[in-house]
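As a starting point, one isolated chain is supplied in structure tokens, in the form predicted alone.
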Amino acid sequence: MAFETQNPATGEIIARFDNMSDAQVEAALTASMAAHNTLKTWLLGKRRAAMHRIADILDDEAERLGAIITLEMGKTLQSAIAEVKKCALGCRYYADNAAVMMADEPVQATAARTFKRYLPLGPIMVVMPWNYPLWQVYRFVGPALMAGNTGLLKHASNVPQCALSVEDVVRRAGFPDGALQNIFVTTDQVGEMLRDDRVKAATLTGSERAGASVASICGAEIKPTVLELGGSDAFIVMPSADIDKAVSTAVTARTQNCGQSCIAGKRFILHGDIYDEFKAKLKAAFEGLKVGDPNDPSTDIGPLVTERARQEIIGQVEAALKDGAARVTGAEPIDGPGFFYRPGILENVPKTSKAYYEEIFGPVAILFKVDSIEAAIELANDSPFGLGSSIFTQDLSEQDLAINGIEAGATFVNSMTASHPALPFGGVKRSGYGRELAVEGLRAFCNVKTVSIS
């Protein structure tokens, strides 16, 4: 497995990072567990002094930060230096109320007194994929070290100066050494690092491939996971709605992060009664979108992260085509250096093309007519993935409707899926199991403890 940093604009190779040693890999491992003996004992107070460095840091370092990742995976320098901020607020949330989450909780029982208490488990091991290298893995450094837990960071083969920021970030914040190491290892070394005693649980945010293998390994060796895998968010709009905040909100929920996003909206679900009015708007909109430099402040659009994810979404539209699917605008690439495709729209695929299920990882809409919020639901739920979605529409009764029947892990009303670190993220079916942020996020690698004092 190659370690090396590729511009997505250019196709240049800017650096490569060698491998892991076996003898390096036990080294980290020791290292996890002794900063793990060491942050358990300190005091929240202090967990919270350091948490807020490394707040500070990131905010004072955005631009630096946000310029790596718009080297590594292309994404806009705007959107890269907001990204970088996100994980500031992400830090800053669980500083702040980190001890909330960790107290103990009374329990009425038999004995005099009885409470929950929330206790680390240990080092984790943490495999984070490209699309938002530093968002994904400080969403794991906020909960997690502030529960006293450490980090063996498996990132991305392409991002690897972005995982490198992480590891020098947590140290220069004061956290223990080996707080959060950046492993660059083959995928037989984490095999046998899920498998080591001193690691306790794992989390991933990656492809189903990736999270079933995880998954096993850990299932074998009985040790607790998180996974957050893919999505094909249902986007749904009634007649009710306002068309136009729905079509604006549309564009930025499909093709933020070069449409490359586990909750982006992918799947267009429209009543009939306003499909044609949204379909115009959207490909207006969409045709007015510029691509280009990453780097220059009016580019709307990024190279796609890899040539290779270039051609499995040219390959994706092109069966869909074949299958009978028409092509409302764009959907192709763009020629030249990079790894460039211009957004695109697509109506009419069929039941019987795999791009009715798939999700297709890239700025491509697909949309669908139905003629009632039950259709709407039903098709929503015609899916094996269940992460995100979005209902837009005034009627209380069809936002009920949507609320407890689409199948995911977030429905958002008259606004795109989006994270933040005060709510609960994760999915259901594919998408995976387990929930990362909020209160549930740090707990997720917290022993519940049952003490009884008689």
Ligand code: NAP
Given for the second form:
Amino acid sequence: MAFETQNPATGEIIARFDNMSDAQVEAALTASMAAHNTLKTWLLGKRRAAMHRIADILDDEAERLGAIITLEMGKTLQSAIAEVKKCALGCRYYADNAAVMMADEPVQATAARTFKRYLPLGPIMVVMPWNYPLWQVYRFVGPALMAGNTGLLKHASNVPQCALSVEDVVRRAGFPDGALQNIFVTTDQVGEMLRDDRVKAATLTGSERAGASVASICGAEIKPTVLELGGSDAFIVMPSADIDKAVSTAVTARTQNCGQSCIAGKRFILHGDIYDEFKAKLKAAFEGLKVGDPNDPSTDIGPLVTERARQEIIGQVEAALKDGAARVTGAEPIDGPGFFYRPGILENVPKTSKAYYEEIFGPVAILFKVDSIEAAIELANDSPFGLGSSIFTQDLSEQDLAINGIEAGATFVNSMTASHPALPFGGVKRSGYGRELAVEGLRAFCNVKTVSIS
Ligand code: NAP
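Provide the structure of the form predicted together with the ligand, given the form predicted alone shown above.
Next comes the full complex, this chain leading.
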């Protein structure tokens, strides 16, 4: 695909970027290897100082970088600035904690001295999506560079200026040239790079189709992968919950980032005793949301990312309605320039409908009614995905049943699923495998070397 900036709020094409030639790809691979060879000789204190400089630049330039995010993918400027600041937080977390995460770990075995040592792998292929165009990348940059790895960033083709900004910030912070390089390449070139001996592993966040493609090449090449794929997270509400809090959290969970979040609550599984109250309050809240110019501070929701994304959601909703679902409110495109879409709610989606199982990557909530915690968990698990999940209940036994019973990489009790640098992030089932963030994210691309000294 062509790398270009198109403003989703207007549809205007702002800039186009040329794909790299094979010779440029070769140079990038060489530079990535050279940067790794330099970085692995740096003491952790030196890496820490450079990572702190990344965080400082991000904080200092949050408004400028936030404006690029908003221009390229349409989220509100306020949320874009918050994303940049979260990137700074993530970089500081790894700057300050990597030394402990990378420290030798003594183990009692048979030799006089045995321990585990964490060593970097080398250049990593980093394939990223547009929905959190900086956070997705910095959550790789923080742990990877602190461990001594380097990154070749193949970002989504609609966020090229975000991609270039990361390379620029990492270089200005003082990391070796080539430590994080943006590469404008085709899918075929990605495949060739994955087969190159210098690339040691890959991480991909995106669709199942892209994940399966990258992982199959890496499988054939015997290279490790981390896959962060889609989700259709359950958001369970039981009668003992604080309903107003559950409703306001549901609104944020389903509509933030214009509903384009992998860990958004997407399936709202409500106990029959509170179904009508929750539905009425959610409907009123959805109808009160202001959709419009993402640069206007009073806007709650900007446009969807592309016309193609909007058409996909229109198609999913139409199919669900045809299959017997009912529209509670909204869930329709807004006329005029830009890719705007009114947030909406569906109910009575039958099990025979594709919408029951698919991820809807936009601001459409689907409501389900159940009569027990067991039925809620069973419905939560009746999905190919297993990324995040939430349950609202004051009942400790229901909390415990959900924590143990829901097949997902995370269960948040009385709050929405959210990422944090200190918490492992990832999924099970078709949501992928491996973990980002926390110590797991750093060690995902380390050689855990066993050392035994007799
Ligand atoms: P996508 O089409 O898979 O794109 C993601 C990245 O993969 C882009 O850089 C894309 O490049 C690239 N790509 C596409 N096909 C490829 C292939 N065959 N080989 C190599 N690279 C390929 O994903 P999307 O639909 O834009 O993003 C939304 C999806 O990402 C949703 O399913 C969402 O849930 C998921 N997501 C998951 C997480 C998580 O942490 N689990 C976080 C955010 C998003 P082009 O742009 O050039 O096509």
